[in-house]
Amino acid sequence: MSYSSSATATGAQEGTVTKRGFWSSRLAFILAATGSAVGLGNIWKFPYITGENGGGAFVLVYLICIAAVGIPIMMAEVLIGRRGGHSPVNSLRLITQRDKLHPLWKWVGVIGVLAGFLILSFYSVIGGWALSYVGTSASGQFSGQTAEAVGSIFSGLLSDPMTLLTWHTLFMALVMVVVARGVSSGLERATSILMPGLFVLLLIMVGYAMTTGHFGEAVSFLFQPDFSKLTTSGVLVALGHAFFTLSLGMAVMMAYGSYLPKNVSIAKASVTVSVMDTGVALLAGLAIFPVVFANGLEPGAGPGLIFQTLPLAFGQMPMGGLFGTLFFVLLVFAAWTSGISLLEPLVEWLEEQKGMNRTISTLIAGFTCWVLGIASILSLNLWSDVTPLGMFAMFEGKTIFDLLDYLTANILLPLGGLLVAVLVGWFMSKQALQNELSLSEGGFRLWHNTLKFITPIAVLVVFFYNLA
């Protein structure tokens, strides 16, 4: 089915008459739900908690924790969406009305559309920092420098409020920009441009760490698993991160899910999107690992495995200036399709409910949100010792920047998650679910069972480790 900004779908969604758009194919649904899973998470944080957490036998637990908890989840969302037909808070109001359901469930939009709003403010600080490292790297400041020389030019740019509050704005404005467009102008023309784009940047990363002599090495630590080096603690972790690098939680996928042709099935869109996203995660992994074990860098350095450990490593590498900026363009890349993912429910949602065309919409979502990122960008440096729910022992020392992450990725994620999976697998009408998603008899029990017993239990251990 074909987009246009003006198309009327009339009775797309249970009797309802709405316009609004739709992904022009199945195609480019995929593209863009995979751009909102890619993210710095797959970039940034998996190749590192592989590293931290004994490689291939983390890899092996993660995949399984996909299958069980985030295929599962990520079904009921775009199920959500569709059949609902509106943004996520409306198309859960609207669900909870035809199957007489307690108006509370609409609840569970609410916290998605706020999750994401909030992770939004910070990451596009994280993006800012991608942004900052195109140019550094371009430039050749990575060339030949010590571990203290590449950590102080990130500890020079955590520190330096006004530089991060522009890569900031610069960050914000391209997410708002794509957004502001639309579906077809915007979301999914910037995704099917960014999306093979950063697949191509991918492939040649990978082609580069192939000349380093360590690729069989990074094969090896990626893909023999050694369950020696599994940990309960990395269990848990790999469970976490099944859940939180395929957008759940976040009302992501219940607005993607919204502008979703009913031709095209769920389950087959799911799936696919999580092997590329999974795909894109161990792709990263080979693109860094043999860059690492070249310069005897250490795999599970933590978050400034990005920042820290591999600008060193490029500058010490023939051609290291050239292959750093790609791998920080391809960051950028992740990070801009998350950023516009994590803007659309608040937007969809204003455009409803306030009566706003879409560029008003955009503009004010995201500018509060801009405005919400300065707070995290001065918790780096000027507020860096105010810790405003320091009076609590699980708070204490956590800054602003510290403490949207906190409840974020700890709380309103695996919270909206648990309340999805119930709600989806526990209380609505069953005849709609199987209609919706259109599987064989076997399918579908094998997945509603999933969604009920077992996705709930997982997603709560996650819960209650994160928060001990």
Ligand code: TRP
The other form holds:
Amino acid sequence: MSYSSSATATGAQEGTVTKRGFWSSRLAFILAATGSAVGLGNIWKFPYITGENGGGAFVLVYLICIAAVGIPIMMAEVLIGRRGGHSPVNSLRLITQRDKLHPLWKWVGVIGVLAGFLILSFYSVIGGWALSYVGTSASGQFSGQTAEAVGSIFSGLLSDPMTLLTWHTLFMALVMVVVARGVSSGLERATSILMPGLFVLLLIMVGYAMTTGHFGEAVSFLFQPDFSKLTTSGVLVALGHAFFTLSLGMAVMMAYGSYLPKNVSIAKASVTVSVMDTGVALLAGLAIFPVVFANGLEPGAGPGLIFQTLPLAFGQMPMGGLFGTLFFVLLVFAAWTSGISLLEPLVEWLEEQKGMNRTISTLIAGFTCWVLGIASILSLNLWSDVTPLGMFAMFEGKTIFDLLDYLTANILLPLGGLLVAVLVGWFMSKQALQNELSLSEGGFRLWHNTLKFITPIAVLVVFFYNLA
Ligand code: TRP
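If the one shown is the form predicted on its own, what is the structure of the form predicted together with the named molecule?
The next block holds the full complex; its first chain is the one shown before.
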């Protein structure tokens, strides 16, 4: 694949600023951004929150949130990244200088880098569960098992710190290897293989699901809205998940946007990525729910849905060892490309800010994140009683793992998204935005007004709901 490092986004002299490449094509950006967006959020979280929130009506609200909040913010983030042409923190610094805005805006990028780092620390632990399940499936341990046996495989894994540490270490190493190799030779090549593979594997799973005899039931569960099942908190869960699943609010799309060639349409690229992300979530739902219904499992089983109930189903179906293994391989791929995107902003920032080379930056960032991940591992077993902020009612009973999840998903993420919407919607020069987007008059106005009004209001609702 071609790699053009000669053109730097800012025109800075080589040698004084890290040399930067561009994505070799629009497709490469789309693959990488989709790789970031599609992850545990789509395949693990989306089905279980859909199950918990009653199906169809929740899915509908989630789709509206993607369109009305997610896509406008994604466009704004990619725009900031491309206009700034640097790591998120420095892009924001350059843009605010150029538009004579308050320098404090660069903290949007700092929040993003910090949030990505915190998320990766526990995301890697869950990625580790998926890795370990590849082996468990492949060795046939799920075949013909009872619910108790499958449940105890899961609780056995959670209670064993050394095993969790091994898988967490392996997952983090996979992420670091790709990030260390850099955006073109590493990320781009990895995603251009992983993403199509993921689609094919999911289609195979959906194909299997069609043979269970419960496909129709799953389709009506997912797509027939029953508004009596929708709660206020369900609406807010849907909105929050729109952020998480599209990798928004944490400057990831800014980091990737900084490599996007100037002639590529930001709107088209953002819509494409969002549609693919949503498509994967819906496909995952179509692959999972027929199996759930066919086995009389509980759709609202919660976060354990994949790890505790699916292996049971795989254990019963013909060729379940093969399908189970494929499924967890798929989950690892998805989590891997997302993990890469969580580390990338921090590594970029270390390179630029501290002048370190990419390998050293990756080692430092990845190692620190790995160490923090150990706290999450221990909070699943030895430290399961440790609740550091338990004296505040809001954090009562939350372990370190829970706290990291809560702090990132419910506080940092909406805050980052809100600030991006306000910065772009209210402060950046309209002319600059129009130049960057080159949309039609009507299209631009629709996007700008959505970002200015609808997005901040929606985000504030989620934010205060989560704090309250
Ligand atoms: N979107 C990913 C998922 O659905 C998770 C993720 C990766 C993410 N990078 C992110 C979430 C940045 C928020 C911000 O699993």
